[in-house]
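Read the single chain below, which is given as structure tokens and is the form predicted on its own.
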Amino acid sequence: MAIAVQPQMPRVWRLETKPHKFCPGCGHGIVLKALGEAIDALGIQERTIFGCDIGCSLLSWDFFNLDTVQTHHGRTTPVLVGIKRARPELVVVSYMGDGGAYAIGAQHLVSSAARNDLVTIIVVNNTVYAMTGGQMAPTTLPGQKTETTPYGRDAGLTGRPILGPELVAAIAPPGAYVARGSIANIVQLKNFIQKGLQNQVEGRGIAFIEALSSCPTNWHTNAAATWRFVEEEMTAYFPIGEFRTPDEKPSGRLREVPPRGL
């Protein structure tokens, strides 16, 4: 006689709109489950606004049991500052891609770490334009093939990725929270994702979590190569870890974190 498991899920999800609208391999959903868990563990959905923006991350607009806001590219994060600024006892989330945050969007993410904004913002890094056919992104990995850099990305040309946690790090003043975590640690993404919620809740600063992710569809690969492909060329680029917590002052170094699986 078969058993059947339930999976357990985020309490926060919106059942009705699953299985969720996201490309197979994608890796929106494992961050996004982490999001809602971060959520569940602090017990603030009643109060949690989420705001995305158009690109892959417009298809978790009916993901969660939440007030949701959905955003022209790149403008999620003011438009979810403002929210909080006319009403401070909420929390905002800003859900976006890297092109969203990076490109278009730089402007935003820099004056909000700046100004030391009370929203948590988590990206999406998959290294392309995922939505738009898999052109070449602010985060595309030097050497890599894009429908845009067909032989590869040359860095001489076009310049290197964007390390965006370190840009955060560097120029937030303190209280901010700044992490880089992966689909491929669950856990630590968590983690990671509930520090942010808890920085804007305690009312320290800006909370910034980037989420390395997959995007077989536009990287043409297979599940063993989507995997290496995060785990190991992402990561030699990317590093994991938090880059600032409020209780320190900015050093400009890379906090270290126990390893996968911890």
Contents of the next structure:
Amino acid sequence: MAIAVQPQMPRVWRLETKPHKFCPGCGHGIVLKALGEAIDALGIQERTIFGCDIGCSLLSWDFFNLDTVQTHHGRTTPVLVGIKRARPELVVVSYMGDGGAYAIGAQHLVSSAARNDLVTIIVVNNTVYAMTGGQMAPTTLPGQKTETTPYGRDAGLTGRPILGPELVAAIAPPGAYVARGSIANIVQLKNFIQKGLQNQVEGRGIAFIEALSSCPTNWHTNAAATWRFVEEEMTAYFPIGEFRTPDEKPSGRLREVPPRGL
Amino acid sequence: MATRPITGEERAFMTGNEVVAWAALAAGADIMYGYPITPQNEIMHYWTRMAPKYGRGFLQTEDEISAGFATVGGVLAGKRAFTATAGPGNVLMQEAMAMAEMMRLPTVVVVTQRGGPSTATVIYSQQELNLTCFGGNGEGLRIVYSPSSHDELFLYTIKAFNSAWKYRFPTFVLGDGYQSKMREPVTIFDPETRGITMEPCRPMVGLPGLPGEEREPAHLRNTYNLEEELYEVLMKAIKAYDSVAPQVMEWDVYAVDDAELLIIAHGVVSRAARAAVAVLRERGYKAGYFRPITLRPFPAEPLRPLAGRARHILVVESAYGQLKRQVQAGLYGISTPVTGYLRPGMGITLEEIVEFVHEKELI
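Form predicted in complex with its partner chain structure, per the form predicted on its own context:
Now the complete complex, all chains and molecules, led by this one.
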């Protein structure tokens, strides 16, 4: 007798909105599942506010049994900072793509990191602007073809891909948690996201997690080529791991400056 | 910690920015998100000095875009959140206010108009009327108050919070640089002593109960896939706006019953206009005065019969026809000629208005 195996879905999964609206092969579903499992594990469903950006991430506006706000491109973090400052007991998750984080919303990311805002920011990096039809993103790899770099991205003309976690790790004060995971390792990704949420729950500082993800629709790749691009090419440029944990001091030449009154 | 910043009534001599900060405190505003721009800075200066004494919050954001969106967040969280800005900052804030308009969020923004376009002057103008009433991508479903004195600045800042939370449209107090910086006598008061009850706030996210099990989760969005879907949402909001407009509209008149010349102005300019009408009356001319206090919704209905009876209408404003266009649109079909005394970014005195009336032989 055949046994039907039902995949285990997070408790916060909202069945009414499934199957979800992302393209086949998209990584958003995996990242969101990891987030859902992390919320379940911490038991914070009742007080978590999920915010999503414009771009593909907006398709998650009714994804969970969580209070959710869909905002403008790049503006999710300020909205959630506004919520968090008004209601510190809530746990806020700012969910966006690489464009929202590193291009149009870069000033918000930099300033939130500098302020060590108590938010958990999750950035899905798929190296393209996907919803608008596959244009170059801040994370497009050198040589990668997109709709606005049809001959391949020329880093001499358009710059090199932005390393988000490295940027945040360099500027965030002590207490921050910064990591980069990948949809190719969901267990590790969930672990990073859970630590990021825990960091906020404990009031230690900002949490920033980038998730390497896939976009076969705009990459024009089949399953094998999609996976190879994520696991090999993206990972070669965007290293996986933890960049900051709340216990360690910022790296580089940063040093503690004691507060001084005027 | 003290909770009531003002008990009863107090007479004071203060700047408009100080008045706004006191009014926000008296109104029970919970948190301000702000970014410095002249001439509104002292609103933040006074707020940051007084707010901690009454358990209120403040965050200085990285720009006006962030201040606007953080205000949206504070309102979503169920708090009386507000911000203040001017000129190019008002331009940046329109993005967040468009979201507030779409989602019917009771945001409050105090705008202290400065000269424009672009950076222009930091002093004064009435050139942010179009922007504040219609600045977003949308239909301008907002409430915009234009106070003319410090007493009104206090009253309408309190009222802005109440109208925002009662009607759930983004609400603006459209002040200006002169109001911000000048001192004049003002009576500040605890709203309760005047019988004003503050509208209760309610959170739109972070409600009690386990979402999906004990209650429906709040799924708030401003994006729509289908034109029919968007049309339905918009028409519901437009209908709601139109139905509350008669209750929201406010205006002021003086010497209009037999007026042959009707002078129309808003904000501080209306004080010169009213004084000009008094001078013209002393000289035996039948002049009258009409002032829209709400620029959006615009009080066209009460204006129409007065305009129909007058032989001439003069719109006086420190902008190049922003109010005049609202007046003309509101008076469509009425043949009374409309002249403008239009001085973008300039202050206007009563003598100038009287002189203009005689020079153009409007009466």
